[in-house]
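Here's a solo chain for you in structure tokens, the form predicted on its own.
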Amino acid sequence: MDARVDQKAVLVARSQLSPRCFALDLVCPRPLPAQPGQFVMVGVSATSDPLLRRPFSVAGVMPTENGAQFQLLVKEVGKVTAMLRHLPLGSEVGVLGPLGRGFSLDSCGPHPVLVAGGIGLPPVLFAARQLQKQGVSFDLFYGAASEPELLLRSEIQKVVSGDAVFCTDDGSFGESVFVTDLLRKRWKSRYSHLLACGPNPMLHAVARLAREKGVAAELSLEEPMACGVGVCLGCVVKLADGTYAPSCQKGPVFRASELAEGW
């Protein structure tokens, strides 16, 4: 049965995380049974401007008496994200979800490794929160362009049961290195599974490293989406068998082995 619901959510808290990134906490009256890697389509206006909803990965969900409280991490990049940044507390937004396919946490084995790049943190953080609840030991690598873009470091350190490793492109925090190069440098033979989300160049490098190490990898892709339900076909990616699939419906989490090289 399709668990997705179109409902109104109330903005109850907003916190600034960096000059361009912020966290939103919202409460909805009905359950939101999202899994790490799934997303919601958010509409901020009752008018036709903006016309389309925008996709946001869920960073965490906590059931309430009748519904749920959930968190989104947002980077201001355009009109809708700017509207969300200035939306008054108590305002309602439309939320359709949960949508898509998430991570297979039950198949992670005894010691997975999680990798996030930039604003690709939300599904990885959600997975980390769930793995902590399940008592699974894991490491987490997180890279960003600069220190201000390394979001929620203290929260990550509290959640991660193993090593929490940070790096920046400019060396303003941690090593001055791409997160995939740091992962290669500190790779542990005990890693049983790899979960990742970030920009495509990072995900391509993660997929190559996983193949080299013989470890299964799941990648949460950040493809542009217009509808979020597989109708418009604006987010298709190429699969290893030569066919194409909408990432909003068959993903956004794909096994690396499912994807064509370079997809």
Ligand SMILES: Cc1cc2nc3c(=O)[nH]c(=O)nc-3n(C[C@H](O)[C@H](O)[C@H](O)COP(=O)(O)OP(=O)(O)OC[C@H]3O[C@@H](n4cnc5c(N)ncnc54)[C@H](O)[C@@H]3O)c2cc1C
Contents of the next structure:
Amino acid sequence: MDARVDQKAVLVARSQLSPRCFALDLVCPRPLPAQPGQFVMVGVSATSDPLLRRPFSVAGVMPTENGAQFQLLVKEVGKVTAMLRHLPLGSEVGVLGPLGRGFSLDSCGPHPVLVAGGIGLPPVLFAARQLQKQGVSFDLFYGAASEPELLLRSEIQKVVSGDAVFCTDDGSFGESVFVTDLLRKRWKSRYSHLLACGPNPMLHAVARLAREKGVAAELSLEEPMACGVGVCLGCVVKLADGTYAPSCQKGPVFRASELAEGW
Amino acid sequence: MDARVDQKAVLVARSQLSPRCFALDLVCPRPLPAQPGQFVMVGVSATSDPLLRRPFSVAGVMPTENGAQFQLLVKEVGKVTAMLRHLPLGSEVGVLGPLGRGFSLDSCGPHPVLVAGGIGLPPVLFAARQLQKQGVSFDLFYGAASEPELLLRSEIQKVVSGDAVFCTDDGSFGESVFVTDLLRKRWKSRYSHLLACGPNPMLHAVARLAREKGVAAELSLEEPMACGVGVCLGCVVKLADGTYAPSCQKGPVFRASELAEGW
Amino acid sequence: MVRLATEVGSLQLKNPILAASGTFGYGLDLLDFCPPEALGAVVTKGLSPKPRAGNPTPRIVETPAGMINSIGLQNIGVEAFCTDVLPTLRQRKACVVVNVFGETEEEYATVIERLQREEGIAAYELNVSCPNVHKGGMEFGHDPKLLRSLVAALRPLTQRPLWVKLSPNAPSPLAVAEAAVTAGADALTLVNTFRALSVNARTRRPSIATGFGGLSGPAIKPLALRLVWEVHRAIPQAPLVGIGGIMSGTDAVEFLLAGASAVQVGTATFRNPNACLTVLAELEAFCQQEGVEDVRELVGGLVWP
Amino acid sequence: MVRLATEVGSLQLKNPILAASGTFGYGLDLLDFCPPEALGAVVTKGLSPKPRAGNPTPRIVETPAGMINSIGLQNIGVEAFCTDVLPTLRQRKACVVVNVFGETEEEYATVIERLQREEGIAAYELNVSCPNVHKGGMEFGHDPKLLRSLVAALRPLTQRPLWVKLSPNAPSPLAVAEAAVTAGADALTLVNTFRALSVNARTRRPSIATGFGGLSGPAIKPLALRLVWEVHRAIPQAPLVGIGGIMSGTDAVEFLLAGASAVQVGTATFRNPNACLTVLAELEAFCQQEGVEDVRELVGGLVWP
Ligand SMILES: Cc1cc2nc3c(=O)[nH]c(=O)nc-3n(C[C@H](O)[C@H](O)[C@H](O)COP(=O)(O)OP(=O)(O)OC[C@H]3O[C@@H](n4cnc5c(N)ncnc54)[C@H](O)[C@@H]3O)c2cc1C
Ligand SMILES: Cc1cc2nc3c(=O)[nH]c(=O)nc-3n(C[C@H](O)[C@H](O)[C@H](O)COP(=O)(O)OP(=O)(O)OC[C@H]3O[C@@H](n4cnc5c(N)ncnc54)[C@H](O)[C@@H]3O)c2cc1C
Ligand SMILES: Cc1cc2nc3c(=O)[nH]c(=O)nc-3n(C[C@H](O)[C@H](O)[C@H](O)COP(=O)(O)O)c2cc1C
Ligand SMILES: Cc1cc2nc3c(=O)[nH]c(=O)nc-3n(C[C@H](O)[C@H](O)[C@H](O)COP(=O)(O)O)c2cc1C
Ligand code: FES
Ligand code: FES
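Pass me the form predicted together with the ligand as well; I've looked at the form predicted on its own already.
Below is the entire complex, every chain and molecule, led by the chain shown above.
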């Protein structure tokens, strides 16, 4: 909690990855000790519209002399993501983080499997990068609507020590199948843990599969957020005990077993 | 009226003229046949804050092949002017214009005198540029709070065929006097017409002086505007007949004699 | 092909996008950006029996995502409108809704009686909700009894549709809406501006000359939308015209879903003189994308939890 | 040196900037950005006798220059607050205003009675204006009679200042304000959020699960400021705490000029976790620039036309 800071980051590079997705490289003057699954709140506006910051998972981070360089993968869906797409290089954005609770990579056993759906890739990619560094072997399943939306394929290939399996809803790359169905088909008994991020229906399927297989699953959820720091209670997720927990603070990564049925 | 268009202009150059004032050069794809005293409504925002465009007098314009290059002189006083100051070169801004009624340079006699106060300079400078082109001889009085706020002095010297007289409130350049008092002191009987733009107290003094001297005065007024095209009735000025006229349409340049006492 | 034609009560409109009163002059000021005949209708600036000078200046100030105005119903008067403006509107075949304002019941009647002698007026919109005049307007719009009597008195004067434009500042907008409908209004326009205050911290004075003014623009959209839905739920048979902060086609769709049969675009025109046409184009594009073949399918389609 | 200390009725505050209820947790969540003891006071999230789960999700949506929320008063309950939170607040010498919520008169009383057993509480703020709960709250805040009886019933329970936080959605906010003061309230907090609706055009559903929610943020500033001034003019002797869309020091000054003795910063904290401190620093800078030696000079200083 004390590691979080609010600072200005400078946009140093942007690359378009698909018609609607792009990668941003940002440099900030102070450290950003983010763990895979943690996120930052990004503010792009000096005026009151847009009013609130937006949450983005950190996709990777490298310490610099005093600060850090980090990456975000962004899909353009509305106001702020459109602004991020057009922001000139050299611009400053407000970055508050790292925030929340990430994946517990230290307790994910000998051969975890990672699952990403659509723009759920960033935290999964960061986890993959980290596991590679830690020398843990793992597989990665990644599904998207269609081929162009399968981002950073060659980079993913390089990072994944085990199998990297791609699929698309429309079959334009890999099998034409939902990623969770593919995972079920290709399930290996040595999978020790499941880490996932993606749209809610996918995460529900992941949770079901993990339960069936008796493997713990960690899910990175995306709820609309106002503050990102636990004070607005806008981003809550229903837990198994019936209470609502702020996903910005207790999540965004939850163990599937913590969550209420259908959460 | 038919000449006005709404188009995107590209910011091609900016130069800081004083701590709070700067010049913008903009290029637009369609013609902008502005006359001195006319203005444009500039929109810098894709979101609803800032909501409205802001009026700026055209300080000069040059036709290009199909469109135009034009200049604005801007003082940073609030939200939009701050955004204009920091807008990266190459950015697009919305420009609606030319709007309103400018100075009647064709009927200002053999030796008009021009008066500018503070950021009232732009329309006066444009008028000066035009009169120079037309070969009309004229004097120009220009007052500002202090030396740094006297913008573009050497350019003004070059443009003015007759005397260019500068003064400042604090005496840091030229005489320490209000520009209207200086004009009264140096009044020449051959002055055939008076053109002025500046803060309201200055314009009131100008109007008094012109009446005393029996010379027609044209004043460029600055009222807050919402639409700039005569439909909101927000920018009205009280006329001698007691009615309110939209200054964006019937002005911003009014003959002093048209205006109500103290308007 | 999306069918855009719609109706507000018995009045057929070629599309559901109207220019709002007070933001489009008398319909002819923006011919080069937005010809009135391209719209569902144009609603004129509020007209009174005699010309009105309006309020002292400053009259407007911007606020976050909004603006406050206190124009005070400056207008050329009904006679000049009939003589100088209406013939051109008629010739252009614009659908004209006249916004009517009076300080007394009689003044409203005077305006309508004068307009009854003219062809080419599609409907009257009674402005009983202007927060910027001392007499008339707001009084009627705040008090169900007064409003009922006003509408009942005007009703016999015309066969043309009578719309009543409601005030969001009324103690009970619902009671006022019901009163208007009961007394014979054909449709309700919701909403006029919200009473508001902006202060200049340095001068320690209100930013506009009259102190209070009316807030419009995107800032009020969530409040206007709420009122439209509340009135639609309470009086589902009353045709509604939605207004408040509409800047885009999606905004228009939201008002239609909340129960409006048509919408008006106000402050947006100040930002873009062709805003009405942009909203219309975006509305059509939205319908195309979403497979809405007839824009009337949207009306009242909000699925309440 | 600007004197920033002020008072709300009899309560002394080290400065006029307070963190608003529901936007600052229980005061300890943002220690790294804004320690509670640096502020005039922190107002806690609304506390009820028992923990409340709050409303289903989605609970929030952004609107132009604002946001709508429907949290539904999720809170840990008064007991957990006393045990787990209050001791630390006390130790830090924070000035603590507890926002109190109940579904019935008895529930309000239960919360206050429990809190009376604790040291280190500066005042109570009765939340009678939450638009997001079905029972309690709004009912009291809309009906002068109910409110008078509520305040009168709670008044004997405590010597501590009782603030009443008013609803801008009341048919007559003025009548409610008068009722609260007459019944013994020490100060009025104006305002809570405005009932609002946001619609998702594609799903045809409200953007938040409960349908309606409460609008906050800069969008409402001109409306909140208007209400503060109206109440101040009508009941000049009533100490007011101003709130609604305050993002900057100048915004705070505007509320002070309109008659507030202190102000609360709400939604701004979501945008910047240290917003309260920024507002405070800007307020001080403003006073310095304008030669205001004592911030209390500003209170009610609006010059009305
Ligand atoms: C912990 C967390 C991590 C995230 N990481 C990433 C990431 O790495 N890359 C990425 O591209 N996106 C990520 N998101 C989603 C991202 O925050 C939203 O896409 C963004 O807030 C949209 O902002 P906008 O202004 O562009 O859209 P808006 O104009 O605010 O909204 C556009 C549309 O998006 C929907 N929307 C808004 N917020 C969310 C949300 N939080 N989740 C789903 N839909 C939403 C709205 O309902 C609306 O339909 C993450 C979200 C969370 C909570
Ligand atoms: C016809 C016309 C021509 C103009 N030409 C120029 C020009 O060439 N160069 C230039 O720098 N400025 C010019 N102005 C003034 C310019 O429009 C304002 O400075 C600008 O609108 C301020 O916008 P903002 O968002 O920066 O300030 P805001 O944040 O909107 O306001 C900041 C402060 O400026 C005040 N203000 C706002 N609008 C005006 C206004 N119209 N006049 C005076 N004060 C205002 C506000 O009350 C506030 O105190 C002109 C105005 C008019 C009407
Ligand atoms: C400058 C201005 C003038 C207005 N004049 C009138 C008027 O004469 N009659 C009327 O009924 N409404 C008038 N209105 C209200 C608008 O028609 C509309 O109800 C309101 O602005 C809300 O819509 P918007 O947010 O789209 O602007 C005026 C609004 C503005 C901003
Ligand atoms: C997410 C959220 C939760 C809130 N919870 C409470 C609450 O528990 N009790 C209360 O009295 N007001 C609550 N409010 C209202 C605020 O305290 C404040 O009155 C309102 O947001 C307007 O101020 P602002 O525009 O500065 O946010 C809440 C507001 C928000 C946005
Ligand atoms: S986003 Fe505010 S509590 Fe999580
Ligand atoms: S600015 Fe709208 S009428 Fe002049």
